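Coming up is one lone chain in structure tokens, specifically the form predicted on its own.
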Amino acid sequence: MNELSKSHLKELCKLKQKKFRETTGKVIIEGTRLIDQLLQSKIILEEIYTSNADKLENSDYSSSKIFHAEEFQLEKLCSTKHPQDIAALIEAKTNPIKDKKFLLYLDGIGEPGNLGTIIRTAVAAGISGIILSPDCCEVFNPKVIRASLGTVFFLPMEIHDENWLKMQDAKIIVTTLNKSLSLFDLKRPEGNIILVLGSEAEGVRKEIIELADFKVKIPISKNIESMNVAVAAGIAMYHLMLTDEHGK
């Protein structure tokens, strides 16, 4: 096992910044649960850094370059305040969308925790893929990766503006409070569908709402102004997944 050098650590720490993640195409992930999840999904770990040799008993780690890191080095390398005793280097790459049966279009989701939760829920619900508007937060932000439990690395995702929506052969379902029907009164249309959600603060932009085949809202109590977008996304995805035009 190699020791993690100062110069190597210095270069790795740059990956805490978005611009270096984008220029290198690499990102640091941390924690046993996340690393094991990615290994189960056949994601390649380029390098591993650990202060605990017992972590290396997993034979799946053997294909990676392994470095011993002191605890203070892991604290510098990782984004969490109290990192676990293992981290890894991985390629920051998303998969292209091939199946368009049920896509999610996210318009301006800027909070990393919300984006990661939506991605993780989309995988659980069996969504075909996610389209991100150009002003969404970066999918390889460490908070997004952690909230998604690494699903950012295998759920198909692409970045497109509203012009992409105009060219799709799909029914567009937009969530909005303006002149909309209850989500639960809508049964899933036939053919391909695209569910559109916007940020809690701004909602879906007007130019996208104008493309909607259906406008829906989730009924909420008068005692609250809005619902968390990740929660709303989960409700809407599962409702549409579990219903068709006949309500079955």
Second form
Number of protein chains: 2
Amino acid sequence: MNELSKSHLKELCKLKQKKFRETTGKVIIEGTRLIDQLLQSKIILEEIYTSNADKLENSDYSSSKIFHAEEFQLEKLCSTKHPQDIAALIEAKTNPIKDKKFLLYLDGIGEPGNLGTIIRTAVAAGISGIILSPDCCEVFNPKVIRASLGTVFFLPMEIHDENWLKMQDAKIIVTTLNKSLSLFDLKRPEGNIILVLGSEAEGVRKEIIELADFKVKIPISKNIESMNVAVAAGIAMYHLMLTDEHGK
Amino acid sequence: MNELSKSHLKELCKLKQKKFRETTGKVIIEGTRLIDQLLQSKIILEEIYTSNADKLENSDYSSSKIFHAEEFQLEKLCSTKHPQDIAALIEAKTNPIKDKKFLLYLDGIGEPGNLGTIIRTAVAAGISGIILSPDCCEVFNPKVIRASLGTVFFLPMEIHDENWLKMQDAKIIVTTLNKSLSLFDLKRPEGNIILVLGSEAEGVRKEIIELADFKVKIPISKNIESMNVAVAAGIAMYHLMLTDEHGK
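Pass me the form predicted in complex with another copy of the chain as well; I've looked at the form predicted on its own already.
Let us now look at the entire complex, which starts with that chain.
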């Protein structure tokens, strides 16, 4: 096993910044659970850095180049305050969308925890892919990766503006706070659908609301002005999935 | 308007620590949006600290004692990195549960953002109250307050262990990852119900699973091991609310 050199570490630490992730197309991931999960999903880890080589005995790391890293090196490399004893280098690449049966369009989701949670929930619900508006936060932000449980690396995702939406042969369902049709009164329309959720502060932009075939809201108590966007996304995705399968 | 003195600020800063919140029964809340929301809900703010007195013209702060605070004082007082120009002192007190029609029992929710989001969603869904196990994170943690949009101050909440559950005249519905009844195949039972959600890492403890009248799971794709607990809570609360109202 090679030692992690000072100059190598310095290069890797640059990947904490978005601009270096974008120019190199690489990102650092952290922690045993995430790394094991990605290995199980057959995702290739280019390099692995660990202070505890015993960890490597249980999993198949054979396609990765392995480096011994000191604890202080892992602390520098990782974005969590108390990093675990393993990190890895992986290609920052999303998969293209092939199946368009049920897509999610995210319009300006800005909070990394929300974006990651939505991606995780989309995988759980069996959604075929996510389209992100250009102003969504970066999917390879370490907080997004963590909240997504690593699903950013396999759920198909693409970035498009509203012009893309105009060209789709799909029913567009937009969630809003104001319009009066309850989500629960909408059955999943026939054919392809695109469910749209908007930013935490502003909701879905007007230009996109105008493209909607259906405007729906999740009914909420008058004691509160809105619900968390990741929770709303989960409720809406499951409702639309189930009204299909169960024919409710 | 009084100036915020050095010694007063020093005392207030102690409230960043859980033990002082518990001994004094007070907590600091931050930001215009949250403060306005609580005023609208007729919750009394004991003291207000602001660097921008113009803010006070639009709302009714008449029952609060108001202090002028410098920006650096607000920075010391607040737990956010870039605090806004207003903060307030409020009683750290939850309301007792009266209506037991539909309660949520949270077993060891440890992450403040999740707890706050669950409380916010419970208010949105119209749940009558939340029971927290003694090992849940503190509801007056600033991150919980923020994620809850301040609803911690009005949603009825109590802390009880599993012995409390045993004494309730209610159907207990426990969410698990393993058992085979789909949540969506369960109609809301007659009478009072208690929906139980477990910790992020461990789920619901065995002692509580044993008390269940119904064990349910939210069906998830085989590509992922679990969903976020706040999203799961939202999906389950809305499902049970709706199967009641709509008689689905």
